[in-house]
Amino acid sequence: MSMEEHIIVGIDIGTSKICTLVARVEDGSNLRILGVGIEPSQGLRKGTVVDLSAAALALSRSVEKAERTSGFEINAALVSLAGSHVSSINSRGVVGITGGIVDLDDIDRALDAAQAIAIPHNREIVHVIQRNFSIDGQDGIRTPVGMHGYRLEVEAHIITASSSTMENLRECVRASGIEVSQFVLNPLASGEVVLSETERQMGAAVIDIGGGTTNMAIYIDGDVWHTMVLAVGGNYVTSDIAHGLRLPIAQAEEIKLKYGHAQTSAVNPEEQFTVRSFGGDAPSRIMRVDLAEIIEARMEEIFHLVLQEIRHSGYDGLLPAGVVLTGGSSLIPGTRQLAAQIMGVPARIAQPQNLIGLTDQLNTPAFSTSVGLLEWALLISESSQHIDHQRSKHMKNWTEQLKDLLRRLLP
């Protein structure tokens, strides 16, 4: 892939499924389609790596497919990372501004000094994320290149991740023969595409309920305040339905699917469905509210879970715009209206919005942050293209102040 064709390409590993997307970048901010490879996920549990062979070749035929159907052989990737390994933690970090007017250059030194904390040997970084700055007391800055002062402090939010999990995930895509451009923490990417700009001012939280994993991040004044990943989703569910009804997994994901509902109040007491159990000779006959009030007590406990994540990180009473439910169990009827109950806040499902291209199976929650990835990549590319423009300026600036001085100078 040539950087003249402005491909991208995200690569969502997670418990259930392996989503490779193909996209290319028109009129400089609308991303196509072009290629989709998605294939069931082997060899990962929780959003982690459990069996590295399975794994990778799940990833392999993700990747083929989407190389097949775009007609792009690709090499570098931005790949989805979750697990309950992820952790994060806010930090400031102040510097002195050299001249007397912020540059790029300070604002790096900031977020350097930001990530000067005691992290352990077995982690690493894998985002920093500037919430905002503040220039001799003045706070509440969002853009300070340029201002003038003479202390700048940065607050960053951190998020760090098990070494040894990612370098797994690592292996598994360099298997395919593809470098990790980037990890990109799942709510993050999910974030992307599903929030509005006014919820993120607001604040707002968005849940990705995965197969293995639960995601969060908050987002208040447009930035990321806090992030989370619970080691419980969908499959849970699924689990549970299974052990009650005695069915094997791949049924009860079926009957989810199908008859499940996470609202005992909303199902008719009535309602039957047929099911084949373990070692049964007939079909049996089971009330489809015995199947609800499994649903609804799995997914009670992982909204309390939530909740308590939330008011554990002191930003409860900052949410008016309340939650943003995403990820392919927030399709289980009834999940909007029981989190909303629970939570105390106003909730909605959201889905990629106005895609382009191969979008037929992309439009569903269970794919935003697969496409969500993609939006990270623009978003990437837009900041170094501005980042590289402020440079470009301030060395312009510098070099027209020398000529000035020399002209001064010199006679």
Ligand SMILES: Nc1ncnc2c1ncn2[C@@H]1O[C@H](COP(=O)(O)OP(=O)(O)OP(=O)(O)O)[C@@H](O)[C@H]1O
The other form holds:
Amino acid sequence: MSMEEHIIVGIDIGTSKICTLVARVEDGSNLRILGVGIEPSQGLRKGTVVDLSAAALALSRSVEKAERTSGFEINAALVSLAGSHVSSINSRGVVGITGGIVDLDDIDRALDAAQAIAIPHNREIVHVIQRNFSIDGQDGIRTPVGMHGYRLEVEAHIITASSSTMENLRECVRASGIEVSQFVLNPLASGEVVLSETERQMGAAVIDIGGGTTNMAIYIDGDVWHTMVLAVGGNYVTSDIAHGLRLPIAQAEEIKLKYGHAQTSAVNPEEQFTVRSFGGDAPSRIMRVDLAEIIEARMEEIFHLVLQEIRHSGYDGLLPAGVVLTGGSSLIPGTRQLAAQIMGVPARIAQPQNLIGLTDQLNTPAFSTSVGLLEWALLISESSQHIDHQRSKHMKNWTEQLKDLLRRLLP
Ligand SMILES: Nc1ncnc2c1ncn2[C@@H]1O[C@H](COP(=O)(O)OP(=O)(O)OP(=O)(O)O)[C@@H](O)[C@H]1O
Ligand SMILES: [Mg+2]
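Following the display of the form predicted alone, present the structure of the form predicted in complex with the named molecule.
First the chain shown before, then all remaining chains and molecules of the complex.
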């Protein structure tokens, strides 16, 4: 198959929407979007399947649309993964260096050793991301191949997820005749799209605030150092509004999108809007600050939880490039300022950019994960065997190339 004919497919199974994208890889590293299928999600809560047949049906609609627009039949895809069943640990693997000089095989064995940790039988490894190496106790080595020594140690970030939850997702996708070629953790997919190479190198976190989940990945020195999935998102904001203002959920969602703000102090204290109730009662007036207060409280909570996680992970103060916000809920006005204020670092909002092809619906933060899956597929397709030529688009020199060559993302 020539590079020009290389077709990749990503299915982002979100709590709010399911998005199937079909793309062609052009000139080795450009993506042209050929097929788009966006459908409201069904049968999912907090990023996991709670009603298999409903979820499978919504997914099949999304897939059909993408097949119709692209003219391709889909039989394998990369699929996003989120939910509180995902967890991550850091692990070390130690091996003796055969022949006194580190080669790719030594690195393979070290990574295997890092995976030999006690994982409960009901969990699966989703990603193994290598970070630093050390040789004979000297740590901080980024590219060990070719170096002399006796003892190689790798530090790896291992992401695991509940087997049954993953099996349910697989089942859902299989119902449309599609095999999951790989699960990709939601924030890792988003990170591929929204973070610049400079941000990754300097140290930054991507925070994807969706409907049912908030996902974070911390990048330091160009690598993933920490990941996290929280089971809160924009749907909680909506249900808070419904409770607080005694409105049906659909109406709460509508006013959130229309008048919502995450910073009470930025809202004109006089401003009001009217809400038509369904019961035929007289329309009621709502102060916009009252709405903002509800939204601010929940968004504050989300950012405090994220900050807490950053502190626990030990990377507090290591994020000079700040945080990059994405996901549908980052569109609530005032979110960027609130995040910067609570976390005390620069914040910006990001979305997929520079796309070619059928892109008119995708240029918004809600689709960072969806497009990120394609970027991820591109990374793997550029790889030989299990070794990723990570980010070869940005490769500058041979050390970069070597580093990229060595980066492994398993399975
Ligand atoms: N313009 C907007 N203003 C405010 N909120 C918005 C806007 N657009 C979308 N949202 C909110 O974003 C959320 C959906 O975001 P997104 O599409 O990223 O979620 P998802 O990927 O389906 O869910 P998840 O990743 O959590 O499983 C909803 O709560 C929705 O109310
Ligand atoms: Mg999402």
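Treat the numbers as computed from the prediction; the structure is a model and nothing was measured. Numbering follows the first chain given and starts at 1. Take the two forms, superpose them, and find the largest set of C-alpha atoms that agree within 1.5 Å; that set is the rigid core.
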Yes/no, residue 136 Cα shift of 2 Å or more between the two forms with rigid core fixed
yes
Is residue 224 one of the residues whose Cα moves 2 Å or more between the two forms, with the core superposed?
-> no
**Asked** Fitting the rigid core first, would the Cα of residue 289 be found 2 Å or more away between the two forms?
**Response** no
